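Only one chain is shown below, in C-alpha cells, and it's the form predicted on its own.
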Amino acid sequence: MIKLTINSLDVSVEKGTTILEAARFLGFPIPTLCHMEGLSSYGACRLCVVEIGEGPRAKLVSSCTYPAEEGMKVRTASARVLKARKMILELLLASCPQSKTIQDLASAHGIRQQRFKQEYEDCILCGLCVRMCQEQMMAKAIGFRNRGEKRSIGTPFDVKSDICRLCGGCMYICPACQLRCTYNEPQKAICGGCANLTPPCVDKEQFDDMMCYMDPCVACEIKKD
C-alpha cells in the first residue's frame, strides 16, 4: 500500500491508483471532461488538475493520469488549482459555448461571464469518442488527425467508414453533444439556472425566447413567478 496525504488527510491506496481515483474514493470532488470510468485515462481537458508538493516546488498535475506516490502531499482545491480550472473552463467556453455540460461546470466554479471571444462552436478534443469507439465498441472507426491547431477527429481521409456501426456511442459520450443550450450571448450565457444552483441575477426579459428544457431550471422558475 502507498501512503499519501490528500487535503491534510492521511490515506493509503493500492499501487497504481491515480490521484483522481484516490480523491474521489474519499469524497473529494474533482471535475473532469475527458475522463470516464471504463475508458483509459487521457489527460486532455486538464480540468482535473491538483497541486502536489509544497513551497516553491509545488506543481500542478492532471490527477487522472498521475499515479499516487509514497509520501505525496496533494491539494485538490487550493487557490492555485481553482484559478487554473476557471481559466481552462473559460477557454473551453470560447471553443464550445453551447455545451451545457461546460456551462454548468463554469457556473459551479463561479464563472458568470465569458472574457474570451467565442471564436467557433467546435470539438474540444477530449478524446472520449475516440476511446469509446476503440475500447468499448472495438471498432476504431474514428481517430485523431493532424497536429496543433489542425488537430481534429474523424475518419481517415474523411471517407465514410465501413467499420462504423452507427451505434451513436461517440455522440452519447461527447460533452459537446450531450446537452445543448442555444442561448449563447457571451455576456449572459452562463446563467447557472439549469445547474440548479443559487438563483442567478437575471433579467426576466432575457428569457422570453429561450426556455430551457431541463427540470428544474432556476431561471425558468423565476420567469413563472
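Residue numbers count along the first chain shown, from 1. What you are looking at is a predicted structure, and each value in this text was computed from that prediction instead of being measured. Think of the rigid core as the biggest set of C-alphas that the two forms share within 1.5 Å after superposition. First, how it differs from the form predicted together with its partner chain.
- Put the two forms on the same core and the Cα of residue 122 is off by 2 Å or more between the two forms.
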Second form
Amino acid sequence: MIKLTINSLDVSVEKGTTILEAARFLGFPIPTLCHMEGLSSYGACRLCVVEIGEGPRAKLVSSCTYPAEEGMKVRTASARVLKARKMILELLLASCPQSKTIQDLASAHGIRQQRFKQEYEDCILCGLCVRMCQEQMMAKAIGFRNRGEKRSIGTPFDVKSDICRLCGGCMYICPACQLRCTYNEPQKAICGGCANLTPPCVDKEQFDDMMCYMDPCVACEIKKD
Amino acid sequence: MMQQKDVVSQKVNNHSQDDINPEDILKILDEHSEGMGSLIAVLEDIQIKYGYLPEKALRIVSEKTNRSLVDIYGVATFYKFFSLHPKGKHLICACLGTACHVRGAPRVVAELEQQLSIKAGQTTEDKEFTLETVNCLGACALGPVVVIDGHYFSKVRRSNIKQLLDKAREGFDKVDIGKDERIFPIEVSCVHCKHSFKDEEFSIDGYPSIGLNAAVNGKKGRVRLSSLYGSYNVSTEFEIPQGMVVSFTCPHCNAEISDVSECPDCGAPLISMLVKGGGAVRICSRRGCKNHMLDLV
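Output the form predicted together with its partner chain next; the form predicted on its own has already been displayed.
Complete assembly follows, chain above in first position.
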C-alpha cells in the first residue's frame, strides 16, 4: 500500500493506482475529458491537472496518467490548478466551440467569455475514439495521422476501412464530435447505421433516431431542409 | 561537395500503383524479421525502392505483419522522410532554418517555386523535380543551403538557381572516369600460363580491355571486361542474363580460371587473375555481382 496526502487528507492506495483514481475514491472531483473507465489513460486533454510537490518544486501533472507515490502531496483544486484548468478549457472551447460537453465543462468552471479565436475544429485529438475502436471494439479502424498542426484522426487513406464494423462506438464516445455523420458521403461513412436500414433513413418520412447517436442527426437535418 | 550515394540511389523509377510486385514487398519484409520494431526499416526500404510508399504496398505490409493499417499509415504520415505520393526524378531540399532564413532562403525558395512553377512540397507535372523545404540541415554557416539529389550547395543565391536546375537535369552523377583518381587501369594475366589477357583490339573506357572466354548454359563466346579497377563496364558477344554464374577460361591455354574461394556476397565462385607488378585480382563470376578484391604483394 502506498500512503499519500490529497488535499491534506491521508489516504492509502494500492500500488499502480493513479492520482485521479485515488482522488475520486476520496470524493474530490477532478474534471476529465479524455479519460474513461475501461479505456487506457492517455493524458491528452490535460483537464485533470493537479499540483504535486511543495514549495518551488511543485508542478502540475495530469492525474489520469500519474501513478501515486509514497509520501506524495497532491492538491486537486489549488489556485494554480484552477487557473491552468480554466485556461485549458478556454483553449479547448476555442477549438470546438460547438461541443456540448466542452461548453458544459467551461460553464461549470466559470468561463463566461471567449478570448481566443474560435476554430470550429470538430476534434480536440483526445484519442477517445481511437482507444474505443482499439480496446473495446478490437478493430483499430481509425487512428492518428500526420503530426503537429496537421494531426488528425481518421481511417487510412481517408477511405472506408475494411476493419470498421460500423459500430458507431467512436461517435458515441466523442466529446467534440469529429466523426460527424457523413451519410451524404457514404464512401466515407463510419457509422452508416441509418444507411443500412431499408429504406434508408433519409428516404423515409417518419424515422425515429433509434440507430443514430447524433443529436441532432445530420442526415435528418439535411432531410428537413 | 558531399557525395551521398545512398541518397542518389533513391532516385525515383516512376512506378504507378499497378507496378507493385507483392513479391518485392515480401522480400523486403523477409529481410527485416526482427518483429514489431522493424516497421520503419521496412517502410524505408519500400520508399527507396519505389520513391514513395504506394497504398498497395502498405496494405501488403499490414496484412503480412498482422499490424493494423492505421498504425502503419500513422507512422508513414508522421515522418517527413516518407511520402505517400510519387516524387520527381530530382529531389530539391531547400533549408528554411533560422540561419538560412535570415540569409535569404525564403527568396531562394520563391525563386525555385517560380522557375519550377510549383509550390514547396509539390512535384512538377513532368515528374522531374520535387521541391521540399526542411527546417535545418545543420550547415548553418553555409546558408542558404539547397540539397539537390544528395549534393549540397552552399550560399545559394537567386542568380545561381537556374544554373543549379540545369545541372540537376543533366545529372550530377556522371563520373568522368578519366579524371577520377579512384579508378586506374591494371594489366592482368592468366594464373596458369601467365599470358596477358590484354585485348589491344577492343577498348573499354578508353583502355585496352581484358579479353576472356566465357561459357554459360552451353553458349560460348568472348567477354571483355574493363581494365579499369573500379569500372564495371563489360562487353559480351552473347546475352548473359543478370544473376547467371559464368565460367571463364583463358583464351591462351583454355584452362579454367575460377578460384576455389566463393564470393562473400553471393556465393558464386570467384575468378582470379594475376596483376602485372605483383598480386592478384579476384572478381565474382556472377553477372551483376560487383564483388571484386585486389591483393597486392
